[in-house]
Amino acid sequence: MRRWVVVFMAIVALAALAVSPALAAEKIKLIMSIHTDFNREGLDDYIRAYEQLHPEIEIVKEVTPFEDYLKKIQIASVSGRGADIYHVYSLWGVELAKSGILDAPPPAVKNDVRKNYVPVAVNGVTINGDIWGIPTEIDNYALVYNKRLLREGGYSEPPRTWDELVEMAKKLTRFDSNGNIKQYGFTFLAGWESAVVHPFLAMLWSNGGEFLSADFKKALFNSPQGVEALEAQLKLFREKGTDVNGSVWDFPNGNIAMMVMAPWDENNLKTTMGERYADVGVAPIPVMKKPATALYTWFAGVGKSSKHKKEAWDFLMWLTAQVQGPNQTTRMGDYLAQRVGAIPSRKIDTENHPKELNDQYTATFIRELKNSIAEPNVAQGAEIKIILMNEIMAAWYGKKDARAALDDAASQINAILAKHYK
């Protein structure tokens, strides 16, 4: 009997030796949390390429629609299911850093960002004076117009000042027999905070105003410069150059002469307009007093609760910082410029994608980077943005004048700021 026991124990020992290499080779799984619009064709190719270079790594995507994305990040973190890698809107950065969802980048990552990214992108990922991630896409705003509609209205060039825009919009607006607008000289988009607030901020800054105080303790957009900027928008409504029913999404239909839009809309316009895409023109936002436009940023970061922070940062640096190929660009730069249709924020990528970034649509956005101001990363930034949108829309709908709308927004926002900035 003892002989069989010895043999059995030897077999068990051999089995243990056979199993242990498999256990030792268990892969490190990195969960990558992204929003739907970032999940374009080609991203999986980069993930698979990295896994081939690092067979010990497995990268799993979690993809969430943008409108649910922030809530998903917060709920997952509270429930202990936070991701290793995040791609987030910079405006959420204060909450994500304060709540312990994001990990502070290593010094080498911060140094790379300071050295190699366009300044406005560095500002976009700076929270309380420190860098909290790697900038990816940057989105500023410009005037997008329909060349054919302008030409039919007797104009060979887009407007250069806001007063010119108002006059042109009035003449380019057409009405049906019931008095409803069938062709918009200019259109906004009510109900989407970025489409309401970002154009207003561009006008505010162009008019010499400020959004918030430098210490974030007080709203400043209800200054005379801010009231004048909103009044300039309201003039479009009063003089029937637009109304609240317009939508920038109707531009491909050929019934909108002018709108303010971001660079990422290029692929949509190309796809939906076909040959009529040749009618699309892009120019700087017409100035009030000086050139200025608004810009927002996305950045990649690592979860503070991640058990594999080094591996996560290594992957992100491979994706965003390793220069490769004949054009000397990064993988992230290629992905953003070629697949997402967005402007990369690393200097070498902005410079070395001439085909994508110096084309009919995007070239103006690139030139306007020098006049772009990043929206500030402030506590409760998303909530503040919605408050400002609602008050601006109240003015659009004629429920308040410009002064009352901005004063009411400032009162609500100041109450929020007082809780976070002493």
Partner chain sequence: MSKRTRTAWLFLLPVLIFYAIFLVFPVLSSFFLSFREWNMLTPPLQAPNVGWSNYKYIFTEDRVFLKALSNTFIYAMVTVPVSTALSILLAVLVYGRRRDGFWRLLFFLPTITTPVAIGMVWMYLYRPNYGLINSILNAFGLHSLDWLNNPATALLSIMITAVWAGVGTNMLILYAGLKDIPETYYEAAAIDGAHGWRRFWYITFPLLKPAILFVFVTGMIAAWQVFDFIVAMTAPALGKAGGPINSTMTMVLYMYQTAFEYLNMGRASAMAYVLFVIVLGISLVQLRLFRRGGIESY
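Having seen the form predicted on its own, can you show the form predicted together with the partner chain?
Excluded here are partners and other molecules; the one chain stands alone.
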């Protein structure tokens, strides 16, 4: 019988051996965690160029779809295999810094960030008064419309006010004989928390309302201005200018007249629409009381568990801060403007990128930067926005009126804020 025990032990021992890591590689390996939409053509060229400059370093990309990206960053850390370099959404930064996943940048990096980036981007990487990374892309929202559909509906101009938008959306919506919508006048972004919350924030701010108090102790969006903003959205549903099944992703099919969108959709529209891309028009979000839109940022940082923090920061600075080329821009600036389709945040890049930033699609977003308000870096930001999203959608679905939905969201969010801001 003892033989069995021996065999069993041998199997266990073999298994343990099999999974022990291979001997340490000679090169310094930097794992760079990014999301799919940031993995565009051209990034590999920069990586290879840097590896040639520094033969001792090897940079490996780990690409995760946006939907799973935050989860992936956290679970990788929990599993003991955190990345060396992260490119993250600013709002997540609060949690990632608090839970010890992000490394605090060296003083030289912090000073560079404070000096050389546009203020909204610096705010984006500022968490509890301290800088946690290097700002990369800025995204805000505008009204994207199909010129052909507007023309067919008898409109030569996009709407300027929300009332005009509701009126136009109603006229531009067409139904088939079964009552299904076959052409949407307007569709809302939906599917993840920012998609629903950001456009609402834009309208809230346009209507003179506030999101959270400055000290993050209280939700303010359920003010009369907020209720009015949500009411304005609901009017679209009631007047059949949109419904809950409309999807902005059908825009390239040519059956959506208007939607609220961010700069990053540019490449997708170009590739899926082909020649019909000429129909795409961009205008500011129709105003309620004053021009305003929502803005968010991303930043690059280094993992706290990284064994090569210095090398990681060096690479990031090379990528984001070194000015080069005929246009005197940074590599990150070029990459964002030309490949990702986002707005760069380093001052010199916004100044020296006239061509890419002034095209048919992006120009309006750039002009709207002056009206853009950044979403605050609040603790539990993702959770807070999920709550707000669910309540806004409850109003869309007609389960609650605007006031009840926002009040319910505010009371849940206040309970969360009370735990983090005393």
